[in-house]
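Take a look at this one chain, the form predicted on its own, written out in structure tokens.
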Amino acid sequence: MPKRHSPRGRHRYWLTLAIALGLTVSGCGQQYVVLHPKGPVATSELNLLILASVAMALVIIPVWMLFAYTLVRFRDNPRHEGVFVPKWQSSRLLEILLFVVPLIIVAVIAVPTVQKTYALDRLPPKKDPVVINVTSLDWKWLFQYPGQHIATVNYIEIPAGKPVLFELTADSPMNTFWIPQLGGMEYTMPGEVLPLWLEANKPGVYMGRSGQFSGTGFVHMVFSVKAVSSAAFNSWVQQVKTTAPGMSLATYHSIVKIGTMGHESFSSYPAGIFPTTTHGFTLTGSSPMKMP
């Protein structure tokens, strides 16, 4: 006859399985970049995510416990003599709790979220940002630095500890710009410009990618973000200006064509290849987005 496990053995088995599953989906490893922020925007957003998760757990965990208790306590077995009839039909206290507790939890999530959303809609005061014009293409990313008048494809360098104002548009179907360790994603749309500011706390190399499916080459729409010191950033700009070729209008049209590319640098770019109007979509605060 097959060996039967004791109730204690079965409980230990299911507890071990639950712990293993929890560790698997918990995002403990560094590969879960969203849970390892490297900038103030991403840190604020992660804190909101943790707050929402804890608040929801206060509802989900008791419900799971009550569900498990109900399955065990009221399961059918040969000792039951008949249908179980509760001794009460309603509870005013329980009705009030079922209404008030979710209301409190929603408020705990909503109030900080609204406050932080409006706070992140403003550039940090007394900080002059680096402006980068971003154009999503099929299937690549074009970056222009209007202040430095250089351009890159599929990679950018930014100064660490300084906000970067990304002005986002598209010369292809709508897409999404995302650097997970620096902050949330924002849309890129043809004929429109949307603002997004991010900042890296310290030097490092971070992954950027498209967050929206846009065709067969979507998987190749990745770019690298290298955060360096201010001195190293200025040195890199000068290097691109002196060693990289200029981008002609014909070169731009070849880049726009459907296909993939590697990393490219350009010491200049033609005027007029980036939209000059925002249709009212600007960052608010002391440093509003200004189009070149």
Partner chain sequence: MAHLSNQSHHAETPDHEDRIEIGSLTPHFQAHGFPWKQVLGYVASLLLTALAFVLVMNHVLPPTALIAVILVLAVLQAMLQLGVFMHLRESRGSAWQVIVLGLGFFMAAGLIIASVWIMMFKAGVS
Second form
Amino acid sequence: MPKRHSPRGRHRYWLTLAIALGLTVSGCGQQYVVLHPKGPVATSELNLLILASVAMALVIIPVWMLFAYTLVRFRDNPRHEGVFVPKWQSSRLLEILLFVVPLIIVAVIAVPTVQKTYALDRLPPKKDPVVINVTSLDWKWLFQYPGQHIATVNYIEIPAGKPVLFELTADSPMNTFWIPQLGGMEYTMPGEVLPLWLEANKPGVYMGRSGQFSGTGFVHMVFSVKAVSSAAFNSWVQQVKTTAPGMSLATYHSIVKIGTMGHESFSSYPAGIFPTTTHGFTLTGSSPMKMP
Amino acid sequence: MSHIIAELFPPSTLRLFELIADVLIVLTTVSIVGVLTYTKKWVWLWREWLTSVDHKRIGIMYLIAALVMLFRGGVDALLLRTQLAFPNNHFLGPEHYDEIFTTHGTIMIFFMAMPFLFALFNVAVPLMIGARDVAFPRLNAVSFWLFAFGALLLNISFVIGGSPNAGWTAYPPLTELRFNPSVGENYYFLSLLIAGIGTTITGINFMVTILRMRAPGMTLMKMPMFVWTVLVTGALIIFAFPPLTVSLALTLFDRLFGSSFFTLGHGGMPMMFVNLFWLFGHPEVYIVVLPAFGIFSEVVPVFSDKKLYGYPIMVASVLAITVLSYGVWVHHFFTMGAGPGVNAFFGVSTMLIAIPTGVKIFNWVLTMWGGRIRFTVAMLWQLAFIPAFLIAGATGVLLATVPVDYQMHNSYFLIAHFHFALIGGTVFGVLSGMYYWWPKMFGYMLNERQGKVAFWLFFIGFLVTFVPQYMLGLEGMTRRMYTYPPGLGWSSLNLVSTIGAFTQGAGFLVIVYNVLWSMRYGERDLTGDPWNGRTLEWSIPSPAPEYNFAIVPVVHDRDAWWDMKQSGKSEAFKVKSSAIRPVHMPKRSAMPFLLGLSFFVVGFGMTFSWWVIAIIGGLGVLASLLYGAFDYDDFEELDPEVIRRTEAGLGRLQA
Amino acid sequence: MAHLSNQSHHAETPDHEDRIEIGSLTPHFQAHGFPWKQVLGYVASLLLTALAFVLVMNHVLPPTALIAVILVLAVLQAMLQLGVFMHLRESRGSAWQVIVLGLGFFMAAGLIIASVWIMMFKAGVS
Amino acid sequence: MSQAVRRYEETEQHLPIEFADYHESVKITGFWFFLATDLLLFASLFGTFAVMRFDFAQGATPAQLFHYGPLILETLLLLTSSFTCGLAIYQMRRNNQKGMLMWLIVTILLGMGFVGTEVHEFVSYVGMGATWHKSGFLSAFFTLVGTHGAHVTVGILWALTLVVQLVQRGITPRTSRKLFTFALYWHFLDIVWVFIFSFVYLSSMTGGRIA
Ligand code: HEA
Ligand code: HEA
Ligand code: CUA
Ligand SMILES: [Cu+2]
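To complete the pair, please output the form predicted in complex with its partner chain; the form predicted on its own was given just before.
Every chain and every other molecule in the complex is listed next, the one we just looked at coming first.
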């Protein structure tokens, strides 16, 4: 397993830089959710963002300066004086330079991009993650905890410090599942189940939303994520199991109906509403088709 | 009867602001119609314009249509921005908002950017390569009318039946009948299919024109840079539009004929639509930006008084961009989880495009280096493009960084990226080209002072609109939200952005004023070469005569006209009376107009599943095509005497 | 190069660059005697087709290999049609269609292969 | 005068009639480019089919549908029509109007036979309940093969108008160019069919499947 995080020291250095950047640009604020990660995935993505931004700044700022200088120095004046080389149109050295430097910068971004793309695709080798099956519906989020056999709508609780594996699908038009402070988004699509793992570093409440338009109620596809200690998580599960109502197939069908919903929890859910095989998935979700 | 009316005018079409805009357009049309009737110019309009196959006329019609559509799409943008100015705003409801961003995106890309570019293709390319017309003049008119009637079809959706409302990308299953039973999406698919046929023909037409009709001596490596970019744009079009056609047609089949391509059940596979759409969609963004690059490569040398720096490298990078741009489409759906192998491959291929693009940027700066820069309006748009496009490109590279895209996808960061590219690249480019070639099109100049006011308003407004949107993206605001609650930190940035949008609107109004004022008072261009140009279009009078070149020029140098002026041969370019020969000219034809109209009827009928109407339209299509097939009388030899008289009238005949 | 246009006449002298480039790909074309080329092309195409059918009908190879073989046969057949019946290399001036069609085939293959690749998805959850 | 120009003038006399007129020859170039876009159109449909070829849902599978009989017949008809079309062009270049027309009409008849067989095939599928509504696979199959069939149908109609024009006007640079472009179109459809029978039909009859 390759190291997924950069050494602490450099990490903090970049973070400070980011914060300084954020501060100067727009005034500091926690509202820059992407810049204030609360988990390893989001942090890793932010680090890459910063690396790439710095690399881009190294290109852009010199070019801007060169450009501004050119405009001032070579502007036409009434007496047409100054350097004037109307036929100058090539310079081998310059051309090689202008090709090689961007190539290097692209390489500097591309190599970690490839590394991280692979790394973030793999669950960290910590033992058994919490699995949450996510189904996007019009216009609400249905969460099932197959390990705990409970279900919730529009909110989840997760244990902090432990990876959570989300398995994403849809019984509706597409959406994306996004909790900016924990990490990037992934699509929920009918007929496919996509995995996404995230983790919260410490307890807190994080906003989640959909990033893919799915109709008039799409803005209401927000959910909250409450990260709590493992113990608190277990007792929450127990509480849901004992106090919440069960979900029958009829309840599920009423949830599927178009409309928005508040937070709900259920002590059980009917079998088979989350697909185990993909393709040929039916709308009701109740009779997933076998791949031939 | 009443049910037909209810179907045609459901409540959702009664939308105040759209109506205002449409009323404005209708009023303009009516007043034009009135003036025409009053001055008995109907016949003139039909004979000289609607049935014209002259590339210069077609170019001007494209230009007018594009400006109208820029207004239309711009009004949409202002409505969007007004709704988003404050949290929990109730200016537009969700249904209305969804329809507006959809039409805004669709109109701006397909019915503003593309026709604006085609306007400039038509106006400039044949003149730049010393040709009498394009390769297929009649098909050129067909392209235009398919575009125009396609645009009309989309535009009537606001008034009749209901608008599309699922974004310009129209992902199923949201666009499937089950979730979207109104006819709006039918309008979207059909209008784009119809316009798409026209676009494909344009692509072929200009490729063939450029490859087969250059003046003698103009080898490929002596072609003006703009011509090169049009050539590769043609290649992009002919390879990119078929996937679009297929993606649109298949969804339409699902909707109208009950197939199961992208449906929720029956083994439908919505992601295949996404795949096909972006197989087109990514090349499309280069289709709209490469010609803009070409325009800059013409404008910069002229106003720097200097040869284009690094022409061969420019050509090479254009070709590289073309080829690469086919291999990157997955970057629009990294987050659809095709796996790390796929994502890494397409992430890296996307980044590679930065290199040839960068080469072009450097070359423009180096072209100015050591020149004498004149800050005309055409040049100002170019100068604004460079810093803006650098930001667009840099943020594009951030988006190509796969894990970063997981956080940025569909956020306002993306919205800001592509407006920087589309406005900073394409819109600045076409406006630069419009100011540059205006005298060649109309024979008079646009007022420079007014043009500069418009430029500064638009440019500053543009920055004020879209820079805050990058920050909104980092704050987690996603696109296509009709409203947002307070307390997320989004409010003030949104307000700033809205103010910027209205500033752009003001800039646009000044452009309109600039055009109208100059029509009356603008300085006439008597020389045909007002900018001290370098390419062949400046060697002939403004506006160009019907036959373009009395005598086809012979090219010896890359900057052909510049070379003639430098070597003192421009006088010799005056026409020798005895050298004038008859010119093979295409004849005007009603077929293109009627074909477009028939397609419109087909589209309208299919939208409502009124098959009788659709079949009538189909018969019209067939009849037009048959007429075209059996019409052998479609060109004439222009009498040398006419040419002699015209040239003499322009003072261009050698004694 | 001389100033061609000065003595230019519409029907006779090159008005267009490609007419000067001509000779780069001259048409080979035969109009006398028996159309051997066409007949041989037809026979060859029948043979290729028959081969594909026979291979599949008798399942001579494992499926994957079989599919590969018939695709190769299809490509050969396409080249045959292009060469024999479509006179691919004939043109007046440079044979631009060779380049454009070549690119087209390349893109078409890329489109199909890449689409299948993309749609295979991650194999489950790791 | 340069060597290139001289070479041009030498070759011009040897140009086949459809290339003889400059303006007409430009149209041939254009038609080739059109074929390139049509190629991509079919590629998009092939891609769709490739991706959806196992999405049978509750619908029929290839094993239940496809049979060698109609497939062999269709293939033979189309390959032969490609050959006769080639002969028509051959006669056109020899300026043999009668021969040209005869082969052209044979081509049309063979094309009609092809379309008829295909329609029959489709009708039998639908009779078995395998409509394109049933599954993604059937949608993709009918659309890909149907688009090809529609192209052939358009080709037949086009050829009919050409017969009229050729009878009316004889073999001129213009009519010959039109026939030549028709021939390009026709052979192109033959190529597409080769890929259809290989990739759509035969591949699914190999007994296995590539995932
Ligand atoms: C004119 C239009 C245009 C142009 C030119 C571009 C150019 C680029 N675009 Fe953009 N893009 C769009 C229009 C455009 N884009 C649109 C409309 C969308 C969204 C559609 C939608 O979803 O609705 C989009 C979306 C989009 C995405 C998808 C994001 C997402 O949905 O999650 C990505 C991701 O990779 C991307 C990347 C790029 C890149 C890398 C370039 C590159 O070509 C940029 C290259 C240029 C430079 C990099 C600057 C100059 C270079 C140098 C000075 C050299 C040195 C530089 C380096 C070493 C890096 N674009
Ligand atoms: C070339 C393409 C192009 C251009 C030029 C523009 C121009 C503008 N765009 Fe647009 N935009 C897109 C292409 C383009 N856009 C696309 C493809 C989308 C995605 C759609 C989707 O999600 O599907 C999009 C989406 C989009 C959004 C996101 C909506 C959302 O996701 O919720 C926003 C929001 O700010 C926006 C704003 C603007 C603004 C302010 C302008 C300004 O530049 C406009 C300038 C204004 C004018 C030129 C108008 C002038 C008119 C007047 C002054 C008359 C006033 C009269 C009356 C009000 C009656 N655009
Ligand atoms: Cu910015 Cu904390
Ligand atoms: Cu892209």
